[in-house]
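A lone chain, given as structure tokens: the form predicted alone.
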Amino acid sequence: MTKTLRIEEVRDLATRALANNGASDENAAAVAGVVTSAELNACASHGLFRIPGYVSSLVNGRADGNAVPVVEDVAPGMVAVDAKGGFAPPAMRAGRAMLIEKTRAQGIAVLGIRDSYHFAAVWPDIEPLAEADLMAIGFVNSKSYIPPWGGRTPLYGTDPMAFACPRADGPPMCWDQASAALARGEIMLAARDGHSVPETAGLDSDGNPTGDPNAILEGGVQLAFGGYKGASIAMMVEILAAGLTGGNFGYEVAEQNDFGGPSPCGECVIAIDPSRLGGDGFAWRIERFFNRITEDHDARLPGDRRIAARTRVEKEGTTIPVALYEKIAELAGGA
């Protein structure tokens, strides 16, 4: 059974659930925020789903709901911003408006987060970057999940990154992947709802290759996608999100709540200025070249789908099943 709700109604149920659980009234805004933004464009994984996690890191004191982000200028093109323990979003929304005055001032600009609890998709951290005509990249790391390659243990988180990249003729375009051959919350859903996943997105406990979700979640590992490119890939990511950064490391990550809550680890963002390098231009440029991509068949620019949920969505309503509201309100307070 499913539920469907209006965007209006997702942020009030969200927001309600993290105030009534210990999330102050600027924090449930922000992070609130992320949720109803994932759910807009369709991103279930990233949406309501992730609610019952965010609580539960609240409720057991993981995560602060009442921290205040320290935002730090250290350097010309440098912003670096210490959530205090409380969750990524209200720490990159302290941290956002130096950022761009900095890329602006100098052409490039990087924004490191610490101490932060990361549980959200990585475009809605960079796309507003774009929309202010800047180019922008973000990496965060998590617990692990992933082994290095060869071998068995995990070291390294799923590992997400994003790009995005503003246009002269719509929105920015924007992608976002993990480094793990399936983003681990698209994992959880296929065991939720009993579908399998691809044998290429993990091993069971014994090492073997398996489509079975719950066998790769209950002491089994993730793969990092494309063999040993996604893992080097993922070292990157993990060296640029915690160890730039003062993050945590993956494996330095303690073991989370029973409804895989954020991982207190660490964020860059790298923001530059197209026009200093590109000139006028670079908007139509960039247009003109996307135009090439989507000239070719059935061939899409990364992001289109995402893009197109949101008048849908807008108009008809996100669907969730039916014990998930029920969970989320009873946090709520009620519906």
Contents of the next structure:
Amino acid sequence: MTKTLRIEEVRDLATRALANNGASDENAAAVAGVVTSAELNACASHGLFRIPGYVSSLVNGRADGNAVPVVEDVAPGMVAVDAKGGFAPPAMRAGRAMLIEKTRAQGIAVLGIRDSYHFAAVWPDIEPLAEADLMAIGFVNSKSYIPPWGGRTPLYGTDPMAFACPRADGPPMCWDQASAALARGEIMLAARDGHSVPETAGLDSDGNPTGDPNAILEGGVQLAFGGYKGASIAMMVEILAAGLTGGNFGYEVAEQNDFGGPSPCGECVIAIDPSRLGGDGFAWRIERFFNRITEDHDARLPGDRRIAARTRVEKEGTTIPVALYEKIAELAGGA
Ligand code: NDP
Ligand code: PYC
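Can you now output the form predicted in complex with pyrrole-2-carboxylate? The one shown was the form predicted alone.
Every component of the complex follows; first up is the chain already shown.
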């Protein structure tokens, strides 16, 4: 059984569920913002599905719902944000203006967030930079689920990275992908809904490839996309998101008690002003380049599925299982 919600109902429900369980108004609004964006963009794995996990991290005291992020101007091209054990979206909101200012002033700047709980897609973090005519690339790490290539023990998180590029004609192009063959959220949704997953997604507890999502989640491991090449990407994401920022590596989180909610890790965003190198013609050159992609048979730009979803979901709403709706309504103190 399913229930369809209008997008403003999603925002209201998510905000109340967080606020009702100890998040400050500001933090609840920031987290509900990324959850609502995920539903609007048809990204079910990081939308309302994540609210019970956010709430459990508040209730068990792991994440601080009243954290006030501290933004530090650490170098001409560097912004550091200490999330103070709170969620990542308020930390990103707090640091973004300084990142944009420094990038405009110097052509390039980097923002690092440490001690933050990230449980969302990455494109909402970097798309606003491309809307401000900057290029951006973002890296987030999570609790470890993926062994190093040739190993058996989880070391890397599912470690997403996202890239956003402004364009002359349309919303920014923004891709966003896990270093894992499949985001853990997708495997969890498959387990919930009784679907199998591709056998490239993970191994069972005996080390055998499996399409059974429960076998991967319960004692198995996930695999990087593209074999050893994806494992090297995951390693890079750990180094940039955690090593560079002072956040926890995925394995350090795995060694702590696991409450199943978001992981206290790190995030790194590099922003570049393309007009400094590419000149005024940059956005149109990109447009012509993108045309070469979209003119070729069934090829499309990454992110186009999400962008197309926005108009549809705005009009028709988003559909979630009734059981999830009832759970969140209970957390929110009522429907
Ligand atoms: P997908 O494999 O679904 O998609 C990855 C990217 O590929 C998207 O940009 C998608 O665009 C694009 N894409 C898909 N099909 C095509 C196609 N036919 N042609 C061109 N591009 C295509 O995502 P993942 O499962 O890897 O990740 C899902 C989400 O999980 C991400 O948002 C990620 O940030 C999040 N995540 C978060 C983590 C965290 O720690 N916070 C950890 C891991 C993942 P489109 O969306 O338009 O289909
Ligand atoms: O889907 O892999 C995932 C994930 C991990 C942390 C948040 N999302």
